[in-house]
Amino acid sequence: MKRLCIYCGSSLGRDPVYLEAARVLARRLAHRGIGIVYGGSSVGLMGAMADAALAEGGEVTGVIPDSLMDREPGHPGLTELHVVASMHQRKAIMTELADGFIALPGGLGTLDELFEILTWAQLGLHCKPCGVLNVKHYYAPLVRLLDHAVEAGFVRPQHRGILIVEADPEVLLVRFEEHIAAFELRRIGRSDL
């Protein structure tokens, strides 16, 4: 993995647990070498979990539309900082440069990212690691509601299986990692043929 897409809130929330995940899952991308790929603010989670990776080293890249520069800064101290013209262009491009896909809490924005993401994989159209860090079991209701999804028949299992669930940051990195060493072992094989 040479860097991951975190998605994440804006603001801070109300705990400052969300605040420390945040610094600690930057901290721990930085010093494996594994750069941050996200939404490019400079406020909230989103700045603070970038100030935390630049502060070790890190290589953090930023993707915000032009329309939300007013209302969430760019963040002006990144390695590098693309200013797009749209949210789906904004889209496109973290997916591009990411090798992996983490949602820490947030609001309606990361879980539209979120749900986008782990859509296209359902669909085949990236084969990437999705997971949320499930902070203070910030994600348990969704957990929830995607495990009823699939007991009332509108979601596959398989398909369920496609989001990583850990609360403890390394254990999702090694999981992130044996889901690509995984992918790898299959394309092998199956070149192999």
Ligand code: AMP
Given for the second form:
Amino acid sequence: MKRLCIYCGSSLGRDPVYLEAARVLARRLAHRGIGIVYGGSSVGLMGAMADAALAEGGEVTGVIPDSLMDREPGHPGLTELHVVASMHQRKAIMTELADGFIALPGGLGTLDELFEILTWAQLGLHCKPCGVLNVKHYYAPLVRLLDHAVEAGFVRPQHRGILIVEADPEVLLVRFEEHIAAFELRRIGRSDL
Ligand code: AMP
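Switch over from the form predicted alone to the form predicted together with the named molecule, please.
Following is the full complex, with the preceding chain placed first.
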């Protein structure tokens, strides 16, 4: 894993536990030498997460649409900041650059990005690990909805399984590594080993 894409809120959330979790994850990634790609903004959890990784010497790449710069100013201290023409381009570049995707707590933008990357995995457009850091059970209602969708016959169990849900960042990263290793074994046709 060279680089992970982190989706998270442009707000901080009410409970400081979200901010702390974003910082902890960012520091863990920096210490492991895993770069971050994210939406490039300096506000909310997004900015705090980038600051925490940069402070530990981590590599942080931002991708922000030109049209958003007024509302969500681009972070001035990033390793690299791509200013792009559209939201679609932003998502495409973030997807391309990352070896996996983690959603921290966030709002509609975060949920949109998470669901898009899950549906792309469902369609087989990529095989990279997708997960949520379930800080203080933030994603529990969403997990319940997905389980309900499986029971109701709208989501196949194997597609529900695409989403990795963990509250501990270390456990989440280990599961990402396992996912990548299993995929690599399948890719080279040695899944029987
Ligand atoms: P939020 O989770 O709503 O605070 O937003 C987190 C990030 O997602 C922000 O950088 C938003 O600009 C971005 N965002 C909002 N809507 C979308 C969208 N439809 N597609 C991609 N990113 C979005």
